[in-house]
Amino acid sequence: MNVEALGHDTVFGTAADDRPEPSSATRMVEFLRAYSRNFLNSRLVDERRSLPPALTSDFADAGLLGLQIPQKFGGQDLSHTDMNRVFTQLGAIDANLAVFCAVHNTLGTAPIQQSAAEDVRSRVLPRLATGQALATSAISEPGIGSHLRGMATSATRNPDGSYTINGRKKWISLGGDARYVNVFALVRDDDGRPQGITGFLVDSRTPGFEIGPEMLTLGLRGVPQYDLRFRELRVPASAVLGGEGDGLSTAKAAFMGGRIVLAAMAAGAAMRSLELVQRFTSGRVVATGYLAENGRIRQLLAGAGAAVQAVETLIGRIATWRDAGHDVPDAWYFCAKILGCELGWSAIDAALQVLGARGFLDTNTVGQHFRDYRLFRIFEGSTEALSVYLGTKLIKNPGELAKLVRPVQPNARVLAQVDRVVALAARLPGDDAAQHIHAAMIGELACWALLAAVTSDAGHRSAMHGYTTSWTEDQLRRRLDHAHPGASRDLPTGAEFAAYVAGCADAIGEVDQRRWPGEEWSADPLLRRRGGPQRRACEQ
């Protein structure tokens, strides 16, 4: 990259500058802003389905590929608070850049840093920090998503201590680009008995590592999702991350860190969307005057702003705890993922709505945010799945929610609402369908209770913080007022709903499209090499 073009003063400061040396995170944020202004074209990234060719080396030079890698390995060793700053900035600029960095730094490098043998770390981490190689994790599989206990990919231990991996992974970000892939597989003994899920650090150049097709996604097109296939892929004993059977804890740690990062990115994109819509409403005149002064528009945007500020407060508090070395309960991470991504995307949607026809233009930044960040409600566990999981855990131990909010010291109003959630959790309905709905409801209410707790502690900071506190409490109170057990009693049965959908199919007729290929990409049979691996690949 031509650093001169970015402006030396803008990015790095000057020798004559008497200000204190900026932190690594500050330098990276300044770099990203200058990079966005001078070198980035998000429309081309989206249309070409690829990141700029020089981006990896540019980002590596700026330290963005080794955010929390120790300095002795060439990384930045950032705090969790600074990590949030960087990803909020990335999220405001482009989801593709943000996810590229997030996958590499959380799903990719974190398991290696935390669980690989010391000699492996010394060899691999410097390459990752300096952009010589990228890393990702392969966890999701066809039919099970991220439900690790349903994993079908298997690994068997060989007499020499090595392992042979067979199986298939799906929806792997950077799967076709990463040199190192943390592959999670179920180890089986010689008799086929499961011995536990284990993580393996795999070099993608290893024979038996096969890259499948790229998924053509609705958004986030610059970071392709790939299928991966492992056929008799053999790795040494040193490839094991942690110990045999420790894969669940290794994967969980990576997921939890990634969930905070997703919330930070969504918050950044929502901030950018609100900035753009504020520019628009300040200049747009309607029958009532400037749109920014219209009461309903003010209400809509203030709610969106409160949602974003609440998420900021939440992830900031979690980062502070982690930086202080506290053991943060899982529920806080789930809350950040669920409400961070839901509220971030909702704020983007509100901005698009207020922009009117301008918001619906696909050339508009907010429109691209709308498509790209929609995935965040699904990424690394969908809102519905995580809400049911969290709710189920709290129903088994309703008093746990009161323990979770105690360190925050929320006000009396929030504590009263927490008591209502705890009481509701104990009213478990009878049938299975009602229990699923009840668990989802408790999971969602618990997240709002945690959010109300952290925002109540920040209400004194500014007028907007005060509004955010009351807005969050009101959201929790409204949801509690409409929550009741037995919400499934009026649901149609599975057969009744299937009959309705069959009627829909009759009403609209057969409309499946033939979807013939628009271009011929397969090699001419007469130009293929006869025999050898190419022929076998074609025959398969």
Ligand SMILES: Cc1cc2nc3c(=O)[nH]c(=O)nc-3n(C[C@H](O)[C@H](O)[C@H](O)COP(=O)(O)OP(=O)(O)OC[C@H]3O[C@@H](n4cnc5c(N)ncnc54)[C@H](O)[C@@H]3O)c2cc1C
The other form holds:
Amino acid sequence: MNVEALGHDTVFGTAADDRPEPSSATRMVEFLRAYSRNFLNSRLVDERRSLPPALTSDFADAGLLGLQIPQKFGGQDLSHTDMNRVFTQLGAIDANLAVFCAVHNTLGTAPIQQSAAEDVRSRVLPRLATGQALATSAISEPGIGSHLRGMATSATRNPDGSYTINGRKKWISLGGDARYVNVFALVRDDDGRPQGITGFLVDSRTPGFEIGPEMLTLGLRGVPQYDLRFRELRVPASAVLGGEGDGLSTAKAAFMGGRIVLAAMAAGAAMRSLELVQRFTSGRVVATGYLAENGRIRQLLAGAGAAVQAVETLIGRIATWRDAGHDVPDAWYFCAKILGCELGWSAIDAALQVLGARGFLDTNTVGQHFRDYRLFRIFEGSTEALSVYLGTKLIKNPGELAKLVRPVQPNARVLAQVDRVVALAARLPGDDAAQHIHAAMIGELACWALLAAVTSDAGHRSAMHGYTTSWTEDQLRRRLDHAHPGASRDLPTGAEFAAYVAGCADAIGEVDQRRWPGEEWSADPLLRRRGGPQRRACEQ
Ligand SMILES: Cc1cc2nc3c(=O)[nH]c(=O)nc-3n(C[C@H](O)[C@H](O)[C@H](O)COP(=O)(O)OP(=O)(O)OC[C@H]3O[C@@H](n4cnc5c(N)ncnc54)[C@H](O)[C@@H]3O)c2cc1C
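Other form of same protein, the form predicted together with this ligand, not the form predicted on its own:
Zooming out: every chain and molecule, the one shown earlier first.
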């Protein structure tokens, strides 16, 4: 395909055109629109569980595989603001394309760009930018997901300075396609003592690198995930990303940027869903007249629109700070990941609901977004794991929240709500379960406080912005009104709940269906009804 013609000349006209040269982000956005109009069939991507064969080279030609790689290595060196634009567009078109680009550019490329030795960077980055090789990161394992410190994959240092890696990874996007995989492993000394989690840049063609079965996922079927196994995999000392023991900070740097990109994609998909539902409601007549004029439907869709606009404002602000070189506190990234993905998916769900039976069609973009974007609440830090983590940190240091909102100078109403969150954080309940609930609650409230703060000065921009400001404040206030530190009071104990579930099994019988050999589900020890102790089985 002549990508140059598609991405530039067709869109921007002839050489006689005296408009200024478009930025590379603008060119990419226009390329993506033309590409999706002319070449993409998302339903087939979903059905065939694969991306179009020429996608890698087409996207590389358009610059989409080296988004933030420096120009000297053949990349686009995009600002964070432009990254948001490109990923919002990608997310609106198809989550498969968007995740493909996000995995390669953030999880895959960023750790190499930020932490590899200079000679490794100059050898690998040009290959990544031009699509000669793809990259990803392998962190998750069968026995750990959100809990990275429980990592079982290990590395030992050899006398010549090289390392030998053994272990298993699970759910690795592009794991079967990427030439370069950033493998995170726990380095152990000769006596087996842990020396810290470390990132290694691994060439997947190295002996001992084995690719296991593809996962049969509910959505995002065009970007398959794989099991990876490393048996006596030897990598040179130059493969270390950062220093030995720096793995968590290497991973964190890549993950934080990735989290903003996920929020941008979810916002794009939500905008597309709202666009489709708006077309529907303005033509659809129900008992009360046009659906677009029904107050309840207007309220539902306006809430979804406000959520998306608030997220856009949030990620735009974070990008502006990063572009100006500010060190953005982690809480802002967590807020973008948690609320961007939660609210984006809720807005898609609202659009699907208002579309009625049409929403339930699998051939409908909104339905596919609904399946694909469900994952966003789970991966790269699930909502629960992140909010408990954030809440725990803020409970230890309650004054931090006030400091976080200060740079955005929120109005007095929002500041008063922030004070309420801080006061609530200090009311720490006694037992463990209540503390988990309390931490999750404070984490979520803190995210809403940040969102309300960042949207509080945007109300004057348009009527919709005005609505978004008051909607966001209202969401925070309502959550605060219902937040109680003793919310675990009536919680059944673990044993009481297990007894209830055992009772359900009596009512419904043992209904596990036959699975054929090789099917991923049957291999997961944590979902088996019988067998040895689950924890041991999962480590095998
Ligand atoms: C399609 C797909 C693509 C993926 N791509 C990659 C990839 O490229 N590379 C990679 O390394 N990984 C990848 N993953 C893995 C993904 O990041 C993990 O699935 C995710 O981190 C969650 O881990 P888990 O599935 O083990 O769930 P767990 O961590 O076991 O979580 C199970 C449940 O417990 C909750 N939970 C977890 N911790 C807490 C807590 N502290 N407090 C309260 N609740 C908690 C979670 O919210 C969840 O509801 C991918 C996963 C999928 C499904």
